[in-house]
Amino acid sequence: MTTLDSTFTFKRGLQLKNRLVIAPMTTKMSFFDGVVTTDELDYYALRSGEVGAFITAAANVHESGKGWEGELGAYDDRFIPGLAKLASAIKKNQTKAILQIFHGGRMTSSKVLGGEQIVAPSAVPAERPNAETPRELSEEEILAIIDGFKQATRRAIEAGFDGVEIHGANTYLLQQFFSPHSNRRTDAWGGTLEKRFKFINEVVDSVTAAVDESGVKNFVVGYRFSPEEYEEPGIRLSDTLYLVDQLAEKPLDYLHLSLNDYRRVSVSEEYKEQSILAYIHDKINGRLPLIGVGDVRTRQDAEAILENAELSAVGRAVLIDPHWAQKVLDNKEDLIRRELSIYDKEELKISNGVWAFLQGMMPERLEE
């Protein structure tokens, strides 16, 4: 049986000291212009040093892709000094730093974009309150965004990160291209399942090319994805199994399944015999390592994920207790902090943005 404290080595050579990873979580702690703040550095540093790797909050690769205020920027060389400080804050006691890169697509607003109209694969608004109708991206703009992912990867390498994670989950632009709800195009970038995969395929190739061209050693590339959508039409687990099958043949280092509960079962009737995590792991069939995640609170949860994944990611539990990982590894679970009080915010480097995130995700574990 795989244990949490065992090491893991990716095919590009990067070794993790254990099987625990801190999942990417929105912090809204950067300056308005995307530059890293001192508070942000303190937040990451406090929670680093115990896990094998720490994946950052999403960093935007193109000016049109900013999803919210306080978001990390990676779309210009001027961000490299701040990103270098962030990588350094994470990389202590052999914890590896992975920068998550993304484009928000239609999941933003013109206010966030300084008055510019939001963009997406097609002019179809998201099914959420007050959603704006996006402008359909031209092919020239699509190619510019693909290059944006490549250049952001170059910047991550220059800043000293150990890898990047392409954020294809949570209904952002990569997922929007794959979804039949948000992608109604009839050109080479949409229509059939294969054509809706084209943007993802090009981004992956662009990012991995940046790594290969740089000559950097032990730098990994991962891809995160969400398994299902509620929209009609929308992504179903059968679509995601196709996606996984394609990605498992790419020069990636890992796949990362985005779930709110690792035990979750598909909404599709034909996929209810086991968890979504198990179906995904079976489809990969050892071709790439998988990171599992979803409401990990205990050692038992983290170990249960390893039954259907190679690495176990934890998120909210580490926000509440920055030393959750070491307490688990040392079999000191009785010492883990389980709830977060507003009086602990300063001590735990919890900003208003993170607090708002927690209020939306786990209000039952907060004490106002």
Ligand SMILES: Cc1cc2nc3c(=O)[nH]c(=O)nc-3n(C[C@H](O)[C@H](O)[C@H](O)COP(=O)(O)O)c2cc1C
Second form
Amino acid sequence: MTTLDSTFTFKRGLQLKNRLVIAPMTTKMSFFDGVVTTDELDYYALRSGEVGAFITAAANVHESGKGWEGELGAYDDRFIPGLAKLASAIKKNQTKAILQIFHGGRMTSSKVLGGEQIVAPSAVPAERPNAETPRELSEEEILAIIDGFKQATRRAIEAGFDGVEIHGANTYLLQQFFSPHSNRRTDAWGGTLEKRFKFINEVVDSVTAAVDESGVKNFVVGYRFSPEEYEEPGIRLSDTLYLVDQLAEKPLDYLHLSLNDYRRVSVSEEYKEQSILAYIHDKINGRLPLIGVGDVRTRQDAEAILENAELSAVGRAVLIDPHWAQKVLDNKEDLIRRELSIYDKEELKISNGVWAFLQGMMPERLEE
Ligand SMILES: Cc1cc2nc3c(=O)[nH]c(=O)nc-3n(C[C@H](O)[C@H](O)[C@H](O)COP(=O)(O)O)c2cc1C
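For comparison with the form predicted on its own, would you give the structure of this protein in the form predicted in complex with this ligand?
The next block holds the full complex; its first chain is the one shown before.
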């Protein structure tokens, strides 16, 4: 069995000192324009140095892609100095720094975009309360966003990151192009499953081109995706298995399956025999390494993920206890802090925005 403390080397040469990864989590701490703040640097530094890799909060690659206030920006060269500080805050004791890059698509509001109408593959609002109707992106705008992913990757390289993760999960723009709910286009960017994959395919190509053109060594590119949607029509696990099959043939370094619980079983009747994680791992069949995630709280959870993945990511447990990883690696689990008190918020550098988010996501682990 693979142990948590064994090293891992990606195809592009980057080596991780162990199998633990900090999952991408927005901090809601950046300045209004996306520049990293000192508090945010402290948040990362507090938690880094123990895991193999630390994936940052989602950073938007284009102004039209801002999803919420306090979000990190990567859409202009003026962000490079701040991103460089962020990379160096993470890179201690050999922990590798990976910048997550994304575009929010329809999952935002005109208020966040300074009065501009939100954009998406098609003019279909998300199924959530108060969702605004987006404007359909033009071909020219689509190409500009694809280039935005490329430029953000170049900035990540210049800033000293060890890699980027393309955020194709959690209902944001890349997933919106793949979904038959949000993508109703009849041109080259929509229609069949193959056409709905086109945007993802071109984003991956533009990101890997940025890496090749820069000549940087050991810089990795990962892709994060969500397995299924509840909307009708929506992405089903069978669609995702097609996606994974395509992505496994691309020059990527890893895939990352976004789940809130790594044990989750599909809603589709034909995929009930094992966990979604196991189906995805089987489909990849060794072509690329997989990161699993979702409700890891103990060493046993992190090891259980390694039965169906090469790396194990952890999010909320590290918010609650910044030294969760070292305590797990040292077999000192009894010392792990497992609940978050409102009185610890300042010490743990947890912003009001994240606290409010956690109130909805895990009220049972908060003490107010
Ligand atoms: C506060 C918070 C912010 C998050 N922000 C992001 C994000 O920016 N990008 C992303 O891909 N996932 C994001 N996620 C999802 C996590 O990466 C992870 O998949 C999820 O929390 C499940 O893992 P966990 O149970 O270990 O927390 C966020 C989760 C939390 C709790």
